[in-house]
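To begin, one chain is listed below as structure tokens, in the form predicted alone.
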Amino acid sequence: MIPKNISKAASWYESSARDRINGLLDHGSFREILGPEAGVISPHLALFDLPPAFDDGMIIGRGTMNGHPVAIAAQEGQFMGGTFAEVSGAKLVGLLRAATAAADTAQAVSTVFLLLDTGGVRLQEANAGEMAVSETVRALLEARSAGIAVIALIGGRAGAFGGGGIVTACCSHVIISEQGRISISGPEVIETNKGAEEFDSRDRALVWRVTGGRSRALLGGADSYVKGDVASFRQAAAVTRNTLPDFSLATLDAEQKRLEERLNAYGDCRDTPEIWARAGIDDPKNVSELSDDAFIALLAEKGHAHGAR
């Protein structure tokens, strides 16, 4: 649900891909990488009657942020439901390893933006995107090592499930929107392999209590929580960018006992209240329907910021 109160601003998740670029960069700093003119499509859609795109889903370029440059990519949920495929996987794999190369170059770029709406791999394309996800995780990672922040913003109609879920957790920081989704096996998924009873997938409020980004945001799963428009977006990421934690050895322990501390808190809950319930938040089954101030002053009231990641 799009909150009230930003019904008139220019929504993340209403946006296109190229919409939500353009405005989270300075104004006319894009410039794309492999753009529709290239002519790039998918060499496998053809085979089973269904239509290319000719940006295939995935747009890669460069800008700046607040006038320092910038590398970005963003799916586009609404072709194929942003799928990790062959083309796609090797335009975002290809835009980090050339961030990581130009590392301490003239060409430098101090972030990767990754705006992230996808349900994972592309079913018709499904060894060529396993491959994708694997060697996103890779280059992302040697672009962490590099020095280079790569950031994930998530707030589309898709989500960041199967391999989209995987890759947001290898980011250095990630900002989500209530109507942000992140997991690995998607609720369909769930139930197809261990029943309704484990996870009933038609149960939308269900789907959203786990899934959703106050879920995410409050078990330390996000790092910042936005209202869902596409400035509140922009600012996060300025002032992120600049404010991460060193991809180091200590960095990854800390969020190793980070993880360990809460699956021993909460590994028998059954559902989110459960969880709101056992880390005294007052009142846990009305989470979903607090507002977006009153459920950021709830963010900042029990310091749910890990500094780990």
The other form holds:
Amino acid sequence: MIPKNISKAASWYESSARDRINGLLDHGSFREILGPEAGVISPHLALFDLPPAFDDGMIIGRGTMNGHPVAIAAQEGQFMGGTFAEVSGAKLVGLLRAATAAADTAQAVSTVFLLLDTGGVRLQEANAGEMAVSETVRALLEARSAGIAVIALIGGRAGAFGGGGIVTACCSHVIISEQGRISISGPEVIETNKGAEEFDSRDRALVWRVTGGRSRALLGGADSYVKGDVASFRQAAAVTRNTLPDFSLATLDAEQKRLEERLNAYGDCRDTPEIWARAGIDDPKNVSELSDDAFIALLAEKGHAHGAR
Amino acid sequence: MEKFTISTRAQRPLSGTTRQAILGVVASGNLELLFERIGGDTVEINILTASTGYRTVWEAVIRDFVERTSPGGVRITIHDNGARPDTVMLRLMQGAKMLEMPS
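Can you now output the form predicted together with the partner chain? The one shown was the form predicted alone.
Everything in the complex follows now, all chains and molecules, and the chain you saw is the first one.
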């Protein structure tokens, strides 16, 4: 049943990439770069007899958040599974590089928002897509070095898998909802390579229990957990803008140490309830059944503060 | 995949002042449409569809759409991924409404 209090609010999961942008930024402030009328579409899809999209599933531009200039990129998860490809990748890389180049000028932005919704690299443009992911990671880290916050917002249908998972992990802050999923290899890929005993991709509860927003938030893979409506994402995005740790060697060392400790503590666990039991959470099997409010309270008490991203 | 253009004339120009609208998504059984005002009374519809052999169905849907809304002076570019005629009609009506809204 749809909870009464969110039934009328726009859902991040259900919204299109363009609706998410419009709901996140100040009303009417979004100015698209290389919009649909520019006709910059994939040069490869026609070879595979596949229809293209006007924006190649990547919408980029500028706008304001509470009056402050920001840059934004949003992937359309329903087009080709929200992929990294030649054109979509170049748009994202270009946006990040432009933000870095504009630092300390009149065109500067304080933040780049990445509304990722992706299964990873587009198979039909795999080489270009893999290149796009690595160039995105480099451009993202250069933007962070220039003092620009890069914030990932994850809660779409496709999640953030493959290269999208790597890009997410490189961001200065990750905002996620219960529906959001972050991982590298998708459930189907793991099952194909290692068998259903390793990971049963058709067990939806298992997939969300392991890769979903609640486990990512509890383990420090995401920094802010929000309810699944667009307004909650906006609220979290507005407050995280100025609260980011230094992007320094000390910060990365601290994160490396945290990840090593996490692996030592939970590396032999087979499923998330085992982790929650070791972490001292009461009723570990029930974490995915809690209401959002109850989970947010639990997270405040038991969550692994990241602090090192 | 098949690509063709259907050109026709409308009784009246489409009202409103919005210059451009984009809607829909190229997902299975869905389509995306870009509406652009070009002036005059012609209606130009460029269609790229994943399903080959349905031109007469497209022509019938568009004839119905033009009769209902009279979208004169509009160019519509469509990327279709196997949408059914009722979905196409719904999206065409939605796009016309978006252009009719004040900009």
